[in-house]
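The chain below stands alone, shown as structure tokens; this is the form predicted alone.
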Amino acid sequence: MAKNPEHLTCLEVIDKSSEFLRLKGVPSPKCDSEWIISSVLEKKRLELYLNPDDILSEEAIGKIRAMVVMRGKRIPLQHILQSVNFAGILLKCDRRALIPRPETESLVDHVLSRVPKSFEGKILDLGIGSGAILIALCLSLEKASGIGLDSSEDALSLAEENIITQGLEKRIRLRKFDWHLDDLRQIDANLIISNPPYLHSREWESAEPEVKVHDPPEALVSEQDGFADLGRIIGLGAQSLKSEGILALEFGIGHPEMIEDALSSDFGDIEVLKDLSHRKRFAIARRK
């Protein structure tokens, strides 16, 4: 981006950020300039196009300019535009828990696929984060109630800022959970579903820096080559299920063997499933 930017239109703007942004080996440059620029435009990516002639005033070059910057030294675009829409919910996003994958939208795809419109049980969300998984459950199961929880208390801060913000805070509690150190016995559920930590350290250690310096690692790394946590949340899943009630989980590279050995005691009708790319990456069963 030029310092002293004069008269420079739009799709001059997306040309130089997405140039400074490959540079910088940020790796969808162009998508992310985009992004930036509609979010202070405050247009649809799209309308960038429309009247691509447009000249830019300089305030609003200023702030892409920052913004851009901020990108290229890797802060993920989400917590530069502070927001991130999951399974088409705008919800707030932070460092205070681990970005919303896209991925995480087919879990919850693949849950309201095989649970009726008129489900009005209980859902627990082991690990809830910013809230992504559990409020766009609950959005879609208008009759259903959800527990959150999870260890961290920045975590849980911003799952009641996006559970508030979606006019949920009736139907939704949050609750410190430590799964290494409590368990579910006092709570019946209907429904568990988790995005665990699941990666291994090495795994981590080639992660990009958008992930590597910006993500919390205690909601990401788990030991026994990535498998603890999701080992002890098949055992919680055990504990607090009601007869034929579901369990529903993200797992990791090396895992899908894992999750059905893990699964095979206690569970039946075992699903595991693919993502996107066609990677097994999800497991659905049922608590016999």
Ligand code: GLN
The other form holds:
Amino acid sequence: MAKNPEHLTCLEVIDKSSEFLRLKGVPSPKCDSEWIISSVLEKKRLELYLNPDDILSEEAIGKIRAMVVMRGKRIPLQHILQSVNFAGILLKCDRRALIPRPETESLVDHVLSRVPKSFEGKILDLGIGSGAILIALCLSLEKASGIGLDSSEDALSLAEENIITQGLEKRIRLRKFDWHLDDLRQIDANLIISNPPYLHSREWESAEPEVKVHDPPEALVSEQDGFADLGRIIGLGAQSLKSEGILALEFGIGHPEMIEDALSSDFGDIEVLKDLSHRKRFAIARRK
Ligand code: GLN
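Provide the structure of the form predicted in complex with the ligand, given the form predicted alone shown above.
Up next: the whole complex, starting with the chain shown before.
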């Protein structure tokens, strides 16, 4: 393979890339550089430091440079790598759906710690997006089946690819569904889970470019101070969940009281749970 004319070593490429991204205002410049370089060299991030003085090929430098330039334009790292790790599962990730967030892994963990491994019920994921939540649940709950609903054809096509890659196509069905128009009268569910749009338009306005420009806004922003979709989903949960069925929701920082209030008429055992920054962000409740 052709040596790069400047004879740049791996460590020098990490340093130059990190500095470039830092000047562009990218929040984790070193970490993102390492992810890009490790993906091009097909090495683990730590392995980059085992032979820091290795001289990289011209071809590798060219690919790294192109990806670092994209990251400098604030294209999300997950879109550049076309993948995201969610709860230990490698998923395809692109503009078709919201990038799964680490905080949503906590929602999955909270549910898994409340549901027995032998759970063989039906799970509905309202707003399946990339498929992350339902795939993670069905991989852990081996007897469960799922239905993923989304109003976006794009999201459904990405979810389908991820479901097939994980070998779950026999256990997860997908359906186009707009919860503002359709209802769930025909479906009996044992568990409904959702990470719906819940940002106030002001929160979206002040979001980083990675979110504002590259995530689909319809997966993020909701009317009525970010609560409109959550309110509607709680109504649908009451309609479709069997008695004792579980509703699990992620919600925004301004919503804890509104959530408890909206759940109180049809749901009991309401638990409001915190994210890793100790803010109330999740609710789990049982249909009365
Ligand atoms: N937590 C996400 C963000 O801040 C919002 C996800 C959502 O609206 N469901 O970008």
